[in-house]
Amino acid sequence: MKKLQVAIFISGRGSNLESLIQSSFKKKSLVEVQTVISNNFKAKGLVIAKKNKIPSIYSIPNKNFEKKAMKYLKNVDIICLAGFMKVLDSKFVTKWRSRLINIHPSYLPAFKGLKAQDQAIKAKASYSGCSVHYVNSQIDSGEIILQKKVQILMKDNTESLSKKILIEEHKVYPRALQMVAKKLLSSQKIR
């Protein structure tokens, strides 16, 4: 069975990258991580990619990022944003519609944008969570693929909530990626 080729865009430590790579190694996986692209040449995730023998790893600065990234995406079917801290331009997002996904550390539509965990703590919310969604031209507003709630306890602070959410992200993101791959394979919306 043909596996869909995945590119993962990162900016930082790569913990979600690691969970996506490990999930792709499973026998029943519908995807293979083909390339990792970062807009930060110091991203720790690049080391994780190399350690896991991802064949193509690139670091591209933010200036003209989308244009430069396109040359590495010729055989890619799905792009995952995993801690990628750059807003992609609308032309790029439109080109990859229904094949560009992101994970966000809140139970969307609540707490969009940066510092979502801090927003949840300050709002005294009873829960937050994580959401995998399709990327569109609005920040954290695309169609939701999969979510997981995380209870916020009175003793929680931004750091403890972030840790609880990250544990769930590592479970939810690989499952959501498999769901997207299955949908693309069944609809033949692959390159």
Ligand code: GAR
Second form
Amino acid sequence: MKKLQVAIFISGRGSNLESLIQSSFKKKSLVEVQTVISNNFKAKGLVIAKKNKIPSIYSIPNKNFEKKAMKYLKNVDIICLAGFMKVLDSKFVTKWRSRLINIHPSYLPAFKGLKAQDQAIKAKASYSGCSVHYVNSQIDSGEIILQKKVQILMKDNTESLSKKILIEEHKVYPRALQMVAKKLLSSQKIR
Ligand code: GAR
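Just the form predicted on its own so far, so send over the form predicted in complex with ligand GAR.
Below, the chain from earlier opens the complete complex, with every other chain and molecule after it.
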């Protein structure tokens, strides 16, 4: 069976990229990671993509990012944002509706936007977590696909909470991607 083609957009470390790539290597995976695009040429994730022999790897600066990226997305079925720290323009978001997903380090709708783990600690919340959601035109507001709670203990700080959340992110994101792929395949919304 033909696997759905995935592009992953990154800006930095790439640990979610790595977990998505590793899970795509599983026999039962419905997806294949075809393309990695970074808006930061120094992103460590680019090295991870190379190491894993991803066929197409690009670095595109922020100016006209969307227009340039579109050229490389012709055979792509799903885009995953994985630590991608640029807000995509509404034309791009509309074009990729129901095929564009993001992971955010909080239990949405709480703590949208930047430094979500820090926001949770400062709010003295008893839990936070991570959420995979469809991307719409508002930040961290699209329909939620999968999320996981993480308890915040008295001794936790931003760093320890980020670590705990990241462990869950690496489990949740690959599962959410398979769910999205399954849905697209069953609705025949493939190219
Ligand atoms: C992850 O914690 C991800 O949830 C977060 O950036 C980190 C990227 O780490 N994303 C956002 O905050 C997006 N709003 P990674 O590069 O190791 O995957």
